[in-house]
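Next up: just one chain, as structure tokens, the form predicted on its own.
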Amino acid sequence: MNEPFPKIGVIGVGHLGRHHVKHLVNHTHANFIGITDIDIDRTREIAEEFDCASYGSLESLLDEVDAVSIVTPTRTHADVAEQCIAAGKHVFIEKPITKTVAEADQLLQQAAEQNIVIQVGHIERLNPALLALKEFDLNPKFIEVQRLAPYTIRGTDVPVVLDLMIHDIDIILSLVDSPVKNIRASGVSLLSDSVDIANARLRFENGTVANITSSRIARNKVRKIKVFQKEMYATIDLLLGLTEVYRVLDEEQDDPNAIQSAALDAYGNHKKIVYEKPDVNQFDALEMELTNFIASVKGKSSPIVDGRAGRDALDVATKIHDMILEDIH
């Protein structure tokens, strides 16, 4: 006999919360129960749009579900998630996991005690262009990231490190199998009351270095990652969905995926450089995140970005931001 689908609700139906509802309301492996939001008019509007139930309070929704998506402002994540976990509900929390690392640590402890799944919505970890690198043996020595965006009012109450850069921090921590050894950072506030442009340099204990630049004052959107390692260079355009790889191989070594190759005679060794464009399979990353969450709730999988990973990305982001503030003041 098939197990029943987990009953899921959405807490917070603003811009991003609406997309959670869109994906969950007809999900083939979930029983979507309904929504709640402190904005009653918005709750009614979304409930009508997707023909789903709305609940007047968090407590009333929690009485009906097994799991929830928390898509509320960051400052409320800890309080809302604590209530959900206390009620025995599994939680998907949009990034960042909480406002502070102390809050994240409290959630992790609470979830561990009650055997609750925490998944964090670091959606860029599922970017198709990034996943195209999984077929390669990665051991980065240097990583360079640019994430730039035009200025908009929405989101400027959050510093750029916690709004944009934290995506790339999470990606880098997933690529480098080593603890962070030290951090250097600088930044400026230009159009808002918080930091708008930031640069950080992470050095890991294994010697890997990552340089990250994030700005929300740019003419065009840019989301690019460059990964350098011994005899390999990869460039990933997260926005365009394009991945390119250059590798150094022995002259006689065959590469069936090579689009181009060129001879490279170095230090008496006969080598060649091959250029590849791995297939980038397009899909909806949010849908995959939520499907992974549902499978994790059922015990059929593990979160792609679990609570510990979300906490660690927040920890590095917080240290970067605090360093910038100290420098500014």
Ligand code: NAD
The other form holds:
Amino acid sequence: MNEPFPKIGVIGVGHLGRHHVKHLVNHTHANFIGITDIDIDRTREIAEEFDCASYGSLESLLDEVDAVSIVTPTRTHADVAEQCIAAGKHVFIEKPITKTVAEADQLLQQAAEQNIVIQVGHIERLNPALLALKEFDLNPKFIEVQRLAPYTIRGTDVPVVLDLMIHDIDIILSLVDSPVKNIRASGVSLLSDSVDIANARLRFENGTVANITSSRIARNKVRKIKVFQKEMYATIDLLLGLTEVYRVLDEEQDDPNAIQSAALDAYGNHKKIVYEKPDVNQFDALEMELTNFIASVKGKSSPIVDGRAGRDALDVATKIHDMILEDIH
Ligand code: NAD
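Show the form predicted in complex with nicotinamide-adenine-dinucleotide, please, the one above being the form predicted on its own.
After this comes the whole thing, all chains and molecules, with the earlier chain placed first.
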């Protein structure tokens, strides 16, 4: 007999929660139970739009489900997730995992004790353009990231480091297999009450350097990553879904993608430059994330971004933000 699908619900159906519902309501491997939100009108609106059940309280939803997506404002994640885990429910928590590292640590411990899956919504880790890099042997030495976004009031309740930069911190921590050795950071507050533009430089124990700039005061969106390593340079446009790779080969090595032969060392020795544009499979990253969560709840997979990864990204983001505040004041 086939195993039943996990029963799942969504807590918080604002801007992003609506998208979680859209993907879960007809998911082929989940049994969608319903939604809850402290805003009664919003709950009713979303329940009508997706023709699903609404629950008047978190407790009443938890009585019916095996797992939940928590898509409430970040400041509420710790309390809501704590309640869900205490009820024995697996949790997908939107990013950042919590407001503070201490809260994240507490959730991780609680989840470990109860054998509960925590997945964190660092959706950019599933960006198809980033995943296209998987076929290459990565050992970054320098990473340059730029993430710019036009100003909107949504998200400004948290500083730009916790809103935007944390995506890139998570990506960088997944690319560099070494602990962070030191951090330099600075930033400014321009429109909101918190930091709107930030720059951070991470140096890892293995010598890798990452330079990240995040701004929510920009004319157009930009999300670009450049990865430099020995004999390879990759550029990833997370927004356009474009990945381009330049590799250096010895002159005698044959490669159909060789575009140029150039003198690349002090002795004038020629090397071949190979240009590749790996296929970027287009898929919906949120759908993929939720499918990964459902499979993890069933014990058939593990979260691509687990609670520990969410906690570690928050830890670095918090250190960056604290450093910026210290610098400003
Ligand atoms: P939002 O304000 O549009 O929606 C939040 C909803 O949660 C609202 O409907 C609100 O009424 C409800 N809510 C608040 N407290 C609640 C509680 N205790 N119980 C139940 N419902 C509650 O916010 P949003 O933009 O959808 O963001 C939600 C979360 O998603 C935030 O943590 C944010 O950082 C994250 N987010 C992640 C990404 C991403 O790229 N992964 C993008 C946007 C937002």
